[in-house]
Amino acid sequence: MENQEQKSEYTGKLFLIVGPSGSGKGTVIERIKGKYSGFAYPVSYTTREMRNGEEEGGSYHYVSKEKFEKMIKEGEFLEYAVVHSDNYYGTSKKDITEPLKRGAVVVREVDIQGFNSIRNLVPKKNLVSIFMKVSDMEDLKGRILRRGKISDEELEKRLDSAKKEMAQAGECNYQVENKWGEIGDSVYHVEKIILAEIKSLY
């Protein structure tokens, strides 16, 4: 009963931008963030190494595996998963639930595992999911390689994960194709969905 009572307190709306690594989720959110600073943008926790150009608290909070596992034991995550067979990624429970209780618009990027976990915990009326599609696997492969040097084994893991994720795109409320070089168009469509959906809050 405690969970049900907690859920009934949500008056905001959570927008999950879903898709595989390299699909443009983070870039779309950064563009939305630049226009709508009043929305809440929770930052994920991860045990992966920080890449060149990244900083703590930007796209992620970077923590050790020991610290992450301690947070799991203490029940701090709304959802978490092991991605690409080695690194933990997770969403802080309070970073999502507290803004929703305040009636805020919350925008968050997740992979399909995160989406499947969160949709079982947040009521449908408070949740909207948008899947970021890519043209094809060769397009996605090129995007992943442009982000930095990775091993052939790691590349195969990511492409295999991406195939599984794209097979579940239809589970989301909306799908937006993010064509290479046309990020502005993708942002426009995501923004349009968000603005149409939040009308019901006011």
Ligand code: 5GP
Contents of the next structure:
Amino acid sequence: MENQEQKSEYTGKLFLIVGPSGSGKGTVIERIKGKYSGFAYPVSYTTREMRNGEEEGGSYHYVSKEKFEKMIKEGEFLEYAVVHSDNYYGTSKKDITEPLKRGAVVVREVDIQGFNSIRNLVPKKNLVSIFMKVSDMEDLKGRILRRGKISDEELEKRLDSAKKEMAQAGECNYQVENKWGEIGDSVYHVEKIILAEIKSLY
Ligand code: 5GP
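Return the structure block for the form predicted together with guanosine-5'-monophosphate (5GP); the form predicted on its own was the one displayed.
What follows is the whole complex; the chain from before opens it.
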């Protein structure tokens, strides 16, 4: 963000969905998106491979490391991070700030590093963070494995990141426990939080 003056131009609210990989953030956002088409759902950039069932422009724009690094140099990211020690992930500055200036409700998932960067860039009154908790590490391991084939090394990296992320859960404004098989409840809780928080916007 360029300066304080610009920050104060925001009239919208950014909802950051945080939590370990496999905690259900993506599914919750998909369900909210299906119901609230008027909210903005910025598409992040990543250098990771596309998974089965994913498509360009869904949750991500899939770009090469070279392209990502060019975008960093050109100042196109609000924040970016290396996640699980290998791939870049980044939120586009304009895709977040423009809707916030128009007074829109913006919903995006990021890892804990993204949350830590954005909390220093977007004023508190325009930012709401929701941490998706998992019941335990075994449950999380099962979920990650069910999402598709990954190497033991990749699994270890994700579980390691998850432990670090869980330790910061208390720093988010809200925590929602996503119990296995109860995604509907999690969506309901996240939806309730968003609706309560945006009452003041309308
Ligand atoms: P996945 O590879 O499972 O889609 O995502 C890996 C992690 O990167 C997840 O925790 C996800 O929330 C996070 N992530 C997705 N988009 C962004 C982004 O734009 N910035 C940051 N910092 N993390 C992101």
